[in-house]
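Just one chain is shown here, as structure tokens, and it is the form predicted alone.
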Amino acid sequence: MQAVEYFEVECPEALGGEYYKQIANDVLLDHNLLKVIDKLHIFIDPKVPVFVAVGLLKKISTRVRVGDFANVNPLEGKMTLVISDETYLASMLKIFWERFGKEKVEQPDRFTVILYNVPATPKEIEDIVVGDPSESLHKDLIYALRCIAPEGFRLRSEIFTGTKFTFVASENTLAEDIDTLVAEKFRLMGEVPP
């Protein structure tokens, strides 16, 4: 696994910012985060009272296909696909009980599921989208941030924007500059702003 390339963590008390690189390590390696960060940087100052994080996401494979985890093994009258990895399993009965109906799938056991009559190939069956690893990607960083940030830190802006994003937290409302703050954390890393 590819190590973050820029991680800092900013605070005004030196002790204070070393916890604070621990708890975020800690958090980002319990929610998988870390391989998916190329470059992370937190600014905490409890006295304003602000948290800004602002980051870059490497570039994850954006598309999982049914041929991705699936052999599908055609014979007269049905395709029978053989499960290496049940991680999109589910979204994958979804599409093909929407696509073809569920008198038209059979899922015998949990490696093995059987297609009647459906009318696709082997390989259209191969080529169906069943899971976007992007979607959920945001979702996740935004709650490994929520637990980082301090505790009543309720104010938040959320920035996502295509592998850069910014998240903001205050007990207080946000100051206004604010924006100029998040841009010189960018900078910081390397980066210009989005």
Contents of the next structure:
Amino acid sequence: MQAVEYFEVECPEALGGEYYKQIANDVLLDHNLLKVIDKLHIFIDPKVPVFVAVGLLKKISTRVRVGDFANVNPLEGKMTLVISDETYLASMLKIFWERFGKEKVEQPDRFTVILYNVPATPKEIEDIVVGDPSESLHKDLIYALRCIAPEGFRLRSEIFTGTKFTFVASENTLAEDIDTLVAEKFRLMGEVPP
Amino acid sequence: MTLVPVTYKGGIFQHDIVVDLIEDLGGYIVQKHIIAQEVVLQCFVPREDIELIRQISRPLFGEVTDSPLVGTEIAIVSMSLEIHHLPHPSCDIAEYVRRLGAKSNMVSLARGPGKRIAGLNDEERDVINEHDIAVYLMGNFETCIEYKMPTLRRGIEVPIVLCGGPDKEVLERIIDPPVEGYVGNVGRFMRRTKEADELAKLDEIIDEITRVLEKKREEIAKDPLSVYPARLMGLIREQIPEILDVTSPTPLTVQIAGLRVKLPYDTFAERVKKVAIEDGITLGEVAEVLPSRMRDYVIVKVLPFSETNIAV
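What would the structure be for the form predicted together with the partner chain, rather than the form predicted alone?
Full assembly next; the chain just shown is listed first.
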């Protein structure tokens, strides 16, 4: 948990809280989210029942460029791209097709893409932005929090604003004063609610 | 002659010697797996002949180990099929009991999770009741377990082993009337059980299941069964050859006091009833042949001696 500044699980049942801390840690680790979360406070009360997760995200703006995962080798009118990570391959190909046309882009195997006579320098190719991991961040985070929350808690309310997030779940209709509870949990972390 | 459940592991070379030996000694082979060059036999053998099997299989590098769960069918009752409970811990536990020779089925409830909303329907209840024992895998909070357990055990007649997050003492306190077995500190978790302490926990579950099944076997021994279920297995295989075409891993599943035959009930029930045991006694006279709630299978429930006055 070295990357997270504040991580607490609050629960009237001490042992249950301990297990949920472990679950939260495992899930966030599995989903690669520990490095984007700055603070996280989880509150569970099985008697009500209610599950509240509030937290802060780190600011990340690392846009992925072609140069980050591919080597561009120009040679006599053609450019050979050697791919080391396939994650953004599909979106990269889509951009190439739109910009240069399909006839100029060839992919002989999984890790090689060849561009023929394209009107761009290798530097320009390397600088093309192909993806932004922070776009899907909120979606991933909601999914992870759904995994952490007890399964029966299917009535949910989620608020995601920039760097702050709130996730409330219960199996009963959520109480009207749930915002007070959320605000209280933000104060425990030394933050103001969104 | 008391038959004890054991597992034989050895090379495939000349393993038919061991198979013949077990059958000649009056034992029964419940399951046979051939995995690459290795053969695993789960069988019942006479207690006094285990040493003989060890001696004869020594040149074949075979080893005989006790496996108390051979010949049992266990229901692992998971609260749902969501990512919250699968693959850990439900599959880990189901797989672990399988290693010890049991046939485990995962019974996942349609409306298991939650506290107030948890429920058990009639199909789930009947399917669980067809097993020898039910292992309930609950969550981490004692409040929820205490609240939902009366609903989830309604109508369940087989022994229950309850696994949950709270300590064993807490589980014993909150469950009323008590169930047959408890294992504490095994609630919901999201990682694979591979550390020593986690494996120790799985062993604890096995011990608890074994203890409860042992008690059930003792109960049955007071009024013995008219026929040994493993014996029926061999007879059905001989007399209804269609069973050999069933692709299920265990077409005939042996239970402590019965047998699951994985053939359609409508077509085969009469033929199963007419299976001859010996001296003109048929299976229908010593056992009930009923439709199973699991698919369209046949379930055979062997009757005790006191009801049939027959022992074969």
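Note that the structure is a prediction, hence the values are computed from the model and not measured. Between two forms, the rigid core is defined as the largest C-alpha subset superposing within 1.5 Å. Positions refer to the first chain, counted from 1.
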- Establish whether a shift of 2 Å or more occurs at the C-alpha of Glu126 between the two forms, with the two forms superposed on the rigid core. yes
- Item | Post core alignment: Phe160 C-alpha displaced by 2 Å or more between the two forms | no
